[in-house]
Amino acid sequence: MTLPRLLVLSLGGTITMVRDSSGGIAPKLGAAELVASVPALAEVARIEARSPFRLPSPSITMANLLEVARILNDAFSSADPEGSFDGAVVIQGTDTIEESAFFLDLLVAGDKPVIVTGAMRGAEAPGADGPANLLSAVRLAASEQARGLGALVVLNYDIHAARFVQKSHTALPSSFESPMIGPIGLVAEGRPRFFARVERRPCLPVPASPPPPIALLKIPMGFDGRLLSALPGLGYAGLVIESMGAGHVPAEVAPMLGEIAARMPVVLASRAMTGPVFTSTYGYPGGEIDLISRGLIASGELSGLKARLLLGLCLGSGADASSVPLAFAPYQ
């Protein structure tokens, strides 16, 4: 029987952070030397490692995304005499994951499965778990079961889906959760067991050049505003608002999201943790029955975080403001 073909692409992360000058640890590890360390990977797939980047998370780009995205498209639709990919494993640090898994999400086209994982303790520590995490990426990339899901996060042998996926804690191995429907299967015995699909929403185009800016700003108890006012003249395209609650602000601030809202996007997401924005419920002022009549746009079950990246890809692909709603409503 033929093994199924995958991609591994490395972007550096804490699994292939080792000691260095500094004291501490740094990317220095790539993606062929973390396959060579598994040695039963070669049992799953046939693989093709690469390491287009050599980076802490914190310091991946929207560009460096732009980038894995194109290398992955054309890898599943390559002429290669050897054929196309079957799949593909995205390796990066913990600390963007939940971003980049839905970035990908929405740029990588079709049904072959795109999983990204990385490690939670660098490859030199006691218990280090990427290896583990790459093991269960590439069987979960090998797998029937995960085609048409989108992309998929896999650390902790645990399987999320990447619109619901978040970081949850700075140090445990177990540190990613999906609080809005939990994880949606596992890699138990060598293989992945699924407990629910999730249906995949709209991809976008890839577009020639990063998206624009896009401001995004928690409101606190208290907040008087006075950020908001200088918000239009810092060069942003677009603001997502992490609310109160299902989707609320002080009542004096509402006014002045409705007069950014009239000249850029602005989106209504949740500071909470999970959990749908309301669109019909509190009406009172400030509440998001408030905000959604000022022309603010509701988030729908994604964090700030993801609509964020959302609404920049959205601007990006050349859609203008009265198409970013049409963008949110599979998300309602």
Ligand code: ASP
Contents of the next structure:
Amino acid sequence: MTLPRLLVLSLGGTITMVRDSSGGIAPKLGAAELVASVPALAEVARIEARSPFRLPSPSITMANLLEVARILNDAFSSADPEGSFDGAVVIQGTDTIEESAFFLDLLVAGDKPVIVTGAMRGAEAPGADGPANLLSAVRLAASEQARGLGALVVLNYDIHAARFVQKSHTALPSSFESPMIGPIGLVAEGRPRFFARVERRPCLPVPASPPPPIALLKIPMGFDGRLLSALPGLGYAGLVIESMGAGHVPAEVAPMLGEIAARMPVVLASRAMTGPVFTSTYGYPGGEIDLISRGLIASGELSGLKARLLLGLCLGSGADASSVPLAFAPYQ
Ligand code: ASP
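Can you swap the form predicted on its own for the form predicted in complex with the named molecule?
The complete assembly is shown below, putting the previous chain first.
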């Protein structure tokens, strides 16, 4: 039996980090070294390892991710059977996995699995979780069951759908959670088992250049709107607010948001860990009914971080502001 052919891309992250002269750990290892460190991978897939970047994930840019999306689309679309891959694993730092996975979910169309993984412990740490996570990711990318689910994240054996996954802890290998729906599966006894299948949402065209800058603002108690007055002059193409609860801000902030919404798209997300943004329950000034009537667009089930990516990609694809509600409609 021919083993599936997989592309393993490493962008860096703790999984690639070893001690250096700084006294701390920094990204050093590449994809080939990571793959070589887990001999069992050779029994699961034929792997081509590439290391487009060696970055800590807070330094990954939209331009970097766009390049990754292009590499994956090329790898999957080649007409030459030897040139085409059956699936891919993207290795990166855990700090921004929840964003990268959703970005790739939006830009890599088709059924082939894209599995994002990383590690919470460095490569030289006792009990390093990188090798186990990489093996789970490769098993998942090689499996028929993972097809058609969009980008998935696997760490600590848990399989998460890209649009729900969040980093929930700064230290634990069990840091990744999908608070809205839970993990959709588990890699146990060497094979993926799925408990649920998530329906894919529409993909977007891969833009020629990185998405325009979108501001993300969390609204704290007593917020006086001062940052909002400065915002229109800063060159942002859109704004996402992480509002309170189901989509609420202090009453006096609502008109300021309405003024910004007349100039650029403003998406209403929540600072609560999970749950949909409401659209028709709270009628008080600053409640979601008021904000939506002022032109804000509810993020639905998307967190502020994920809504920011969707808004940027939507505007970057050349669509005008009137198409933004349509882009968010599948998430309501
Ligand atoms: N700071 C690291 C990074 O995101 C954390 C990790 O990889 O777990 O690159």
